[in-house]
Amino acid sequence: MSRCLVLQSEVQSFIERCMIAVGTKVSHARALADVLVEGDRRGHYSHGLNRMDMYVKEIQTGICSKDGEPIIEKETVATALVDGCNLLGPVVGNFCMDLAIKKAKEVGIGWIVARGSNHYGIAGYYSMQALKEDMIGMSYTNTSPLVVPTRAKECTLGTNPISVAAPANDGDNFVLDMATSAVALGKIELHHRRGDIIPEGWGCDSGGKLSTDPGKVLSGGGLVPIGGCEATGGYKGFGLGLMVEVFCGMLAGSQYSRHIRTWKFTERTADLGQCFVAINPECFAPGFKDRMSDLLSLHRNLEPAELGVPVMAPGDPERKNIRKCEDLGGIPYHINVIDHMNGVARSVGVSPLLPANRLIAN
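Can I get the structure for only this chain, the form predicted alone?
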């Protein structure tokens, strides 16, 4: 009984109140809470409530701006360069994705890059906004250097996530949302907080050797690219991480690679680069959604290698987690996460706290 159930509305309100308590604009606090709660509903606990203390600290210290709105610095009919004005990442992300969709409606594609941004939660939150308009959405961001490239010992790349969302028929869709590292740092942190070991292939120690000790990964080591070591294709994940930098840091003129500040250090602004794309399939061959539905069904209906373990398309595990939350009537959190975040709330004078009395079986 190490998990407890919290209503979605309780988490949403709690995050908003904590952010407002340290001076965040109401609309900005709501934008952040929306992203974090959606991350938890989809099962990406490393990018949900677990991250709230980071955002609180950045607003408290003044390293992230409380006021203002993003600014378009340069644009064409299909592209734009946006100054995020050092605002919360979700505020920048929403602005940019809305602009990308607007341009895609007008000319078929919108490609927006932003500099001066901050951590924006799950990348899929932004790519999925295009689904509402029956469009393909893409979202990318660079991050603090946490990943050790193939053959190296030093962290020079972020987890640099990739998300692509594409609509199919009857509300179905393809949603790829992944880090270009083997896992997100938050998953290492959650294992460390719980006192668990991590699977081999998630991270390495200070010598660049794979390790199952989350403490060694977090203290002098680092994450490894998708694929793990070189023998199992880690160089491909390394290449994908660099590709994200091309779309983000290079195009936006933001900080990049080892020039981005160390994770959770607030001695200087993050100045992250981000990229948001919307594509209208109607500009291409007709029947896109029909083909997408067929593509998804083809793979979901494959005979599984293990009985009772069906083949899933990208986005299916998240839909499964959303249904689980709906069946439970709330979002299940590890009690340690609830206790930690309630401590953060107390420190900024927020009440009521998250309830910790609805214990459920793991």
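Go ahead and give the structure of the form predicted in complex with another copy of the chain, now that the form predicted alone is out.
Partners and other molecules omitted; one chain follows.
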């Protein structure tokens, strides 16, 4: 399996030119490219370039708006309800996160909820914006139903991610960015393509029973909430998925739960609900970043259960991937991804993705 290296700036530029070619406003194309590139740099390839064609298609078909800006519908000094006006998720996300940070500077916290939004890439991109201001950031979104509640056999919840970021000293930080399902759909698909079985606790069949057969999970079954089956605490993951829905669809008045359009079916607008929060640690006890640094190093320095498999803090695996990309001098993609993306490029009439001058043996 050979991989191809692409300069980060070229990935950025490629996404921008594809999106602009289908009529996306320049600043919106840039916002989307920023999030997708960050997804890839952090190693979340299912939320990066890989997913660009979905956004291209949604702009092309007019199911997602290519112009305009989000609107504040209602606000207090600490909260706001935003109409995302069916714009690209990152446009809505950036607008809301900026507003959350502004309010947190003034009154210690900003809690912003958006309706009328679209897929926004990795949740961590938004929570991490707060780090630049030495604040805690949070981001939540509801998504198309893929998760089967405990005791049920039908998907009613999305992977509904939770992201919380908090600053430590010297640019170090804590970045939790997790789906409330046990794993992402992409992981199941990968095992299925390889013909591998999946661990028990990732998904269930159409009868709601845990299954190790990825085929059954993908055809009529679904993902299970973090915690797996009821005996191992799956009802907690189910509860967390609903909590995200309370912060998003319930407060936003957007679509929610089973009412959200089916994953990959883009016959109608997504109208997702999203929630963005910034909290200013200066309004609480002094020394926040010192304590964060201690909390992180305390955990990183724990003696590992298995030699050579170090304990990691949330955000550390992503940091490792970013370092790898920097060492390589670009982002590595599978050749099939490059080929597929260049098919998209041809269809929208822009120049292809230009790989750097070398292949990488995986």
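From a predicted model like this one, the values you see are computed outputs, not experimental measurements. Residue numbers count along the first chain shown, from 1. If you superpose the two forms and keep the largest set of C-alpha atoms that fall within 1.5 Å, you have the rigid core.
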Establish whether a shift of 2 Å or more occurs at the C-alpha of G23 between the two forms, with the two forms superposed on the rigid core.
no
For G203, does the CA position differ by 2 Å or more between the two forms when the superposition is done on the rigid core?
yes
Taking the rigid core as reference, does the Cα of T232 move 2 Å or more between the two forms?
yes
